[in-house]
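Consider the single chain below, provided in structure tokens and representing the form predicted on its own.
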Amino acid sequence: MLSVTNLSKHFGTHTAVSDFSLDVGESEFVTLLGPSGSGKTTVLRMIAGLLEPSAGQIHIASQDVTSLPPQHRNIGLVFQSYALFPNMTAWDNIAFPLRIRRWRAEAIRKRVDSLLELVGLSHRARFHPDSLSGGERQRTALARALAFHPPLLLLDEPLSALDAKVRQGLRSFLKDVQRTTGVTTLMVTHDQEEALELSDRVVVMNAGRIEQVGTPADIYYRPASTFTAHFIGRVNALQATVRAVSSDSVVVDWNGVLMEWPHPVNQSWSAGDTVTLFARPESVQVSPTQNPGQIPARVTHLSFSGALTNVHLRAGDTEIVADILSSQAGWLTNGAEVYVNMIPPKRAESQ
């Protein structure tokens, strides 16, 4: 559906995006994720036609649109600022792109009414934007972007202007609408949780380049770079020695404990190499008595955060953080001697 090849953008001597290539399949939901300045919004704006690429090509539905103006790309756009017409009702905002495409009045009525029902705003159809909540405005903007059956929907941080509770509720809503309509969707966000929850695949960007592309589970549990590991949530970095290598896994020695670990993404390890393993806090198991495969550690700090308790530990020279259900952490105390082991991440799914 969407094919971007060797896309680059330069602003004077500054390179905002360099050699960016990505294919997005029919009905797929893909998210560009990265910190401010990583180039993700620049990529989206070039795909939308709002910025001219310095190099590269953009194809939408097999058509080369690299040089086409935005109005000829036939794509839906939703911005974080809503961008609704303040003098129009919700109904008229949604109808606007159909009117300029000269749809017949009856077809417009049916399409707008069905979209208002889809986004749960039939009862707010005759309200102007200043009478709608932030969440209702963004639902209206989404319905307007979908009105003319675009082959591609672009979302530029669509939930970032909303408060946390509304944003959480709209995540599920947004994914449900995307699944219902089947529209191919490319979203930009800096919110890691949002990207992992909504996406079929995540594209992690840094300094104008792609760090990793993969399913949310692979991005989270099998980061291909140190940047991805530390950018996506919290992570423990463990120094280990490779003892044996097979086609899809390695045996590593971490503080005298042998563990089978999935073969790292885009890396080649050999026996004898000193390597860094990345383990998420919820993958650390803590026990009061030693079991096979565990090493001794000491609790240095406990931090209660509601459902989870963050347990800070020292194992030899290594600082480790474990996340444990608070309901099961009552036995832990500062300074306690405990035993820990790591749950290896699952092997990568085929992409």
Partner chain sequence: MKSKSMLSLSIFIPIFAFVALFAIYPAIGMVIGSFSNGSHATLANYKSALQGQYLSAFATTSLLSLEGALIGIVGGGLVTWALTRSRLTWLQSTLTAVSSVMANFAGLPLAVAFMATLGTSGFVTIVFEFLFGKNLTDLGFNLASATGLMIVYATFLVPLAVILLLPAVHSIRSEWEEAVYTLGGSIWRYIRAVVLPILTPSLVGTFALLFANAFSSYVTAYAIAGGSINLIPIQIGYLIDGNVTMNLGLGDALAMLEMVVLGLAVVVFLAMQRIAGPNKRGGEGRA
The other form holds:
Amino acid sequence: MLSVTNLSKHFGTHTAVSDFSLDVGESEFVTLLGPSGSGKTTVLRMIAGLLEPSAGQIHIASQDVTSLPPQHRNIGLVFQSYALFPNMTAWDNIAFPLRIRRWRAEAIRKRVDSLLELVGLSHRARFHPDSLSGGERQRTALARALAFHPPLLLLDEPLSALDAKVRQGLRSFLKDVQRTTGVTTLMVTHDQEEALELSDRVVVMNAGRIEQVGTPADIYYRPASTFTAHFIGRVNALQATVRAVSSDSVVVDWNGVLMEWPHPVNQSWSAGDTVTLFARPESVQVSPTQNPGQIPARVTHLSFSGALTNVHLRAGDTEIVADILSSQAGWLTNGAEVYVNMIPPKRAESQ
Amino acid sequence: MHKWFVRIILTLFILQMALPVFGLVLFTFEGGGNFSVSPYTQLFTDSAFWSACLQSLVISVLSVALAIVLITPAIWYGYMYYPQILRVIEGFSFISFVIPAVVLGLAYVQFFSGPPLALAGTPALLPFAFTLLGMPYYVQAILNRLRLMDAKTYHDAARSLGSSAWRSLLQIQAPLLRTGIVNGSILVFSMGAGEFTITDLTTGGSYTTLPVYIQVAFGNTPLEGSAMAVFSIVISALLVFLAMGAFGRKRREYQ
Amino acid sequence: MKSKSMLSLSIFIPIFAFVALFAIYPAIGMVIGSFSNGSHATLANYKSALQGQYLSAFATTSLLSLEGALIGIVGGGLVTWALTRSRLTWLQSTLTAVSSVMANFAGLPLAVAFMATLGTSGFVTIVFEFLFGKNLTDLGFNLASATGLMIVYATFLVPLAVILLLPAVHSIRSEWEEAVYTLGGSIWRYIRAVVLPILTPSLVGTFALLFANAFSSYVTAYAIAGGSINLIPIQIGYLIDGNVTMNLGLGDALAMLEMVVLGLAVVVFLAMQRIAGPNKRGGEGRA
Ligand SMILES: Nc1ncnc2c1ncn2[C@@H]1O[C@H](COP(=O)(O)OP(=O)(O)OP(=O)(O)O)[C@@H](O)[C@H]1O
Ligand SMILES: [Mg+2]
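Next, report the structure of the form predicted in complex with its partner chain; the form predicted on its own has already been given.
Next comes the full complex, this chain leading.
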């Protein structure tokens, strides 16, 4: 559906995006996730045609649109600030792209009314943007971007201007709308939770480059780089030595304990290498007596955070954080001698 | 393409603004046939010129003082408690757009020429007239500042700490309003320093401010008159840049 | 409680006393004067103010002012647009300052500046003759004409329009333009459907103020055109200066009529300002 190859953008001497390639399938929901300034908006604007790439090609439905002006790309774009026209009501904002396309008045009325229904704003149709709430504006902007049945929808941090509660509600709303309309969607965000919850695939960006592309589970459990591992959630980084390599897994030695670990997605490990394993806090098991495959550790600090208790441990010279269900953490005390092991992540799903 | 359009428009605008001023400056230097700075040396040694400057300064400073004392408290208090009255004052402030200078002069000559207010023929009317002319600008300068600094919150805080309304105005609001007052004052000052018509009509030529003297000088020694005009443009440019400085400070405080 | 509200309202006394004495009292005096011939009530002043040279002065002044306001709004609009498009902030602030100075550049100094520039021995005239071998006067140009006066007026009306339009043009956000493009519209669609509707109140209000400003120009007009163009402020000036036999009643009537025209323009300006008011911006996420 959307195919981007070797896209780069330079502003003077500054490189905002370099060598960005991505294929997005029909009806897929893909997010660009990365810290501020990593080039997400720049990529989106180049795809929309608002910014000219320094190099690379963009194909939409196998048509080369790289030098097509935005008017002719037929892409729905929701701006971070919504960019609703203040001189038009919500209804007229949504009708705007249809009027440009010279739809018949009756068809416009039908389409706008059904969109307003879809986004739950039928009762606010006659209001101007400045008398709509943030969430209502957001939904109006979404309806406007979808009005002309664009095959591709681009969203630039669509939820970032909203408060936490509205945001949570709109997140599932957005997913519903995407599912019902089946529109191919590329969304920009710097909120990892949002990315993991909504996407079929996540593209992690850093300093203008792609760090990793994968399913939310891939990104979360099998980060391909230290950057990805640390950018998404908290993580334990463990130094280990590779002992044996098989077709899709490796055997590693961590502090004298042998573990079977999935082979990382885009690195090649061989026996004898010293490698870094990433384990999420909820993948750390803690027990009072030593089971096979566990190593001794000492509790240095406990902090209660509702459902989970964060247990800070020291094993040899490695700091480990474990998340234990609070209901099962009653026996843990500061300074206690305990035994820990890691649950290895599942193998990567075939892509 | 539209980059060029922008450049062309701005270039034309700069030319439009610069050419007449350049023509005036050139005239002062070459009006006598060959290059000479004598209009300026003459000007700066002309004691009548300095006394005209002084007269203008006195009248303009009086107008500014009058504007500050008359307008500031009313605008501030209306903004706080009486928005309807504020609207009326704001409406009145535009009176000077409705009464052109020549008409105001005509009116003053007619109605302030006999007792009890026999002010025509003296400069006594001028500060009032200039305050009236500067009122729309002064009112807007104060209002902009009030809106920007969230005066209501400060005032409530002061009142909640037990301070009286007057005390709140003088001790808390006035310092915060300072940039608004300075900006408004600069506008009233430039208005007063450049006014000719009303001055000429109401004083009957008996009071020589700078614009009046420029007018006189144009008749007798055009080169010196032009040099004075250049001088007054320079002064008003300085005033505008001063006001912009105050604006810049305002922006910095609130970002 | 009562004494407090008396005290608080007393703060408004000085300003109202000032406006009453120095604006309303003389205005009322002029209304009365315009209906009297010195001893008794009459409509004669208005009769003569609305015929002959005075009527044609109204027509000429209105026409010239409309023309000047049009030149001001088009020129000022273009310059404002170009200013907000230019990314050089120093240029923006310098030209804004220059506009404030030039919007107040009027009267005899302005007239002399133009005589030194476009007059018969003005430097542009001389440079033009040197470059093209033609004298501007031979080409039919005359500074002391309606065209000349328009050129002079434009020197303060264009920068005045810039100052008045700048806030409204600044409130137009570049995303709106981009949004129109991604929705399939052209730049013309953007101008017609977004820019013009948003700017209309400011444009109309500014036009009204430019018109009022041109209409009430006196010294500049007199210095440039002298008696050769029949303008209302010049006619009023004559009546006071005694060029014509001093006729205060007629002067008052002319002044009243001029004030009605200006008052209408200012009312339009104020109404438009209210429409374009601060809560008509909208569009960005405020949540
Ligand atoms: N018009 C421009 N001129 C110069 N540099 C730019 C321009 N637009 C973006 N940049 C730079 O390019 C880099 C990437 O910017 P971009 O807006 O794509 O980041 P982002 O990932 O969207 O960040 P955020 O999450 O803060 O929105 C930044 O360093 C930015 O400063
Ligand atoms: Mg961004």
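Being a predicted model, the structure only gives us computed values, none of them experimental. We call the rigid core the largest set of C-alpha positions that still match within 1.5 Å between the two forms. Residue numbers count along the first chain shown, from 1.
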Rigid-core frame, C-alpha of H128, shift of 2 angstroms or more between these two forms: yes
